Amino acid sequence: MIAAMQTRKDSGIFTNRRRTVFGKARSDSGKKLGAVLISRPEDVAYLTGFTGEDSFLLIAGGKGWLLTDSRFTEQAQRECPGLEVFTRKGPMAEGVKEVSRQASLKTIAAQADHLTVNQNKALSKVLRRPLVPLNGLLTRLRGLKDRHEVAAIRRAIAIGEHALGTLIAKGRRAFVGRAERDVAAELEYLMRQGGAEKPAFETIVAAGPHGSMPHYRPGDTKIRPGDAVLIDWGAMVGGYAGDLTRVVFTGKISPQLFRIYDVVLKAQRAGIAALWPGKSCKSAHLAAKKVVEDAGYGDKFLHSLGHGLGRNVHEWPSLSWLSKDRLRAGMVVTAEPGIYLPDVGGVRIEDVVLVTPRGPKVLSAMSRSIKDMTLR
């Protein structure tokens, strides 16, 4: 039975973005449709709020039904107030069979690169009819950011530094004679301490030679003085990810890595410059991978300038050589150039950044000054 639950007033801002997805869809797809069925949980969440898991949600004009099961029911009902509750008793499928024809509804546009075929191929089968497949447009909509993300983007940024800044204000003892791996887990339990649902991402901490693998993985490397840390690390909160880097020095810097954080910061700084509405993503990377070029160190740059930010650490857009889209006000992206030196160590500065009709307007505070970064 599908059951209406009104316990307070559902959130505007979700109503507007079901009622946006149902209209760009019907518009898009050029049929009538009679629903749009949302699969992939990240989606779920932002067109929601549901914070569980196991839950596909059925748009259908201004009404919409989440669909879980009886592990979720009440949350669901306490999170999603103006949604419609299902609790499912089998397959997710038949779920959305009774859904469907108690709500009379037809032709059905899904998530085609987020179902699996073998979930088409069984929705297919119960609801009678083949769905239309739904491309690209949550991405799309995910990629502008409204003031209640910027604001939850910016609180995970502000964990995340603060998290880190407590570790370096503990100086080198902080870091020296310590493995990378018990590095990694003070910085998330201090991120879970700040206020932080989580790490957004496996916390990366490389340590003098390690720093040239752009996603180590943290291990038994104790490190010593002297050594170059990169650390890329990140909160999640309210739903929505930090993701920063910074190098911090436990002592004396080679002249080479002295260097190559120049570089570094000078690129960076390029490509924020260059983060404009109307630019093309392209353009952005080729600004920060030229200051490398021109410092030799063009085939040192392993990876693109950054990428979307949001309910996930990686999303739409991707500042890339390869992309063809363009900058558009409400995009958060980061801003991470690198240089990775095999058997010397990298360095990788990265920075999150909020595209405006104005300009790039940088939303992490962290110094990126080598002098900030060296440890007493």
Given for the second form:
2 protein chains.
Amino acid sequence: MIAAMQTRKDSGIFTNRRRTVFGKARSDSGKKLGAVLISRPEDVAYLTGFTGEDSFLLIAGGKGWLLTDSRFTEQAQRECPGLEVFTRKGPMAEGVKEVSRQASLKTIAAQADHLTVNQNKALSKVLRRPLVPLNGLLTRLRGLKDRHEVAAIRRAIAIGEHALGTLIAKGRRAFVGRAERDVAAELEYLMRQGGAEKPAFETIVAAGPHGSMPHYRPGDTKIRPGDAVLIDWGAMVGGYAGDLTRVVFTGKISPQLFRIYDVVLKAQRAGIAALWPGKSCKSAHLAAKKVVEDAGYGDKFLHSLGHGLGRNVHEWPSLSWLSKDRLRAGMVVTAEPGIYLPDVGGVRIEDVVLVTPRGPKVLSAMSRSIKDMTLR
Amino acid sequence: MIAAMQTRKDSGIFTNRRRTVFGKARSDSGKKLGAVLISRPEDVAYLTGFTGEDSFLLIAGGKGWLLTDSRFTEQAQRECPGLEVFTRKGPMAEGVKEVSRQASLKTIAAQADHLTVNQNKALSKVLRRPLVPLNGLLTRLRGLKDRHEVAAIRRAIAIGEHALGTLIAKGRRAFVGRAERDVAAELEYLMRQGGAEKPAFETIVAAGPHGSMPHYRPGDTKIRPGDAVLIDWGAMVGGYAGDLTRVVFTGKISPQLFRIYDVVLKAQRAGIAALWPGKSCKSAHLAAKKVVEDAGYGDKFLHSLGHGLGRNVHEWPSLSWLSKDRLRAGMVVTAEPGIYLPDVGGVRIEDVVLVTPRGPKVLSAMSRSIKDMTLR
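The block above covers the form predicted on its own; next, return the form predicted together with another copy of the chain.
Below is the whole assembly, all chains and molecules, this chain first.
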């Protein structure tokens, strides 16, 4: 079977990742850890290749246990040949207790940025000792993508671009007179046909004034001739997300929108140009923000320049005014400035950028020119 | 705008729900609570109608604050007319601190079954006092559906049924020779066209032996003549999920599958018949399990009879051998026994049931007969 073959080929990657996590957790905590408990589903997937749910991972050096339940036993055995699959019959805490007893695991570190207050309490109780808080280790590791991950993100982007490209090639008839939600549905279907597992997030198709809400949900509003249509979409492929935004014009663009489109495009260029290893994430945001401010729209740029992209649509680092992080080679981030004018509409242009030792490398290929985005 | 009109009509429901939560939190905790902090996104949506993300809700008696960020300010104001919208500029804990200072909120209860260890720490620090753990209150409230919620679940089910019905009406050509993932994609598109916001979960289309993995992900395997195809699918509509499973036959069914189909169907009937208020959730599971055991397949029924269904696909109560809960009128649950034979395939039949004072009421309407599920 395809799934099992893929896993066999890839299992070395997962083993290496688990060894790294265990080693770093030991050195970060300064304690003699017996094991590390991973509870966040995306982290479990990153470290195992497992695509199921409701499963925790215990790592102790080269050994690993996937604590799952009977719904996922067969799937876990196929997907994770290098792991012991433990099928729990009761609550997760009891499973952790059982495995740690069998393997004589004493001090266990756990994800304090994911484990709930109650889970922490239940685990501490059955293990009869507090868990060592593990803070942000996986977040930071996952923030630096290896070539397999960059390839997966590229595939996700390409499938997304092909889907919107197909719609745009159909021209106005694919937009004008149709409800926002119908355009979103067709775009998602095109991504699925292209090989996506699902949309990476709820597709935004916002016509005219709706574009002023950065996270608008597509509704029954029909797209009219002359509308600017903001589309924020992405495919989930092999567990990795794409995330782009384009504004499509169904007719002649108003001078006001033409102006802000130009400002946003220049802001994006300035933001992307600032994405060099060693520079601060904040400085990249400020580089884009300055362009918007200089044009007089500073208070209409309602969010940060962008965010890390990977298994989650929003992950570390944040390209925000609040960030204290520095950019590093291997980070994959979005660059998506926007200007939002209530009752008028909005423009956001979003692309995906790999930070490399030689500077920013844009992974998305779709045109950003008004001409190409104006439907025929 | 449609969204704003819907909210205005519904805002009384949300206000009432918030009052209930605050009152019950006070009486449950036995403390003089100043406010309740809601962090779980589905709970925030249940209590506000807000459809955005990354936002917490503070409730103090009749007053409520939605702590969001600038991406969602306009949307929150439109969707939640009865709430104060607080646009935080920094971390969530700082926002909670600011609102609680302005409104003189002292003791605050929070969701210990959702708040992470780190969030709990950060909040306790800025508030200079520990949070009162709120355990399962929203889970239990949301487990009992009002008529608006039952109507939403019915809509979700109807859209799902219509989508699969459309595929089945096309006959074998809609299945045979097509990849599992293509059938899943078309089914999802039909749900979107029918008015779904998205699939409620990753659609399962498992051909032949793949049916033995309860949570199989559809792949590139082509469906063959004579395959049993297990389909587990649901639409998300108005924030509520549908969740059904059917097995579709592309040709003549083998005697072995015919036999287990019959056992599963009888087990489902027995499980549904046990869904009366006052009976234990466990007893409903055991009623179905007994049928499977008596037929000699006890160890092949890998999961529980079902689960609560609402804003989450899996919510309280669980119809499991581990459950200590009793059924109550207003619960909406799935009834989905299954038998899984490795390397052969699986049969699961899933319907949605409302527990009423007069017993179980099946909300789904799709045929379960082998004849109707055999393609022409």
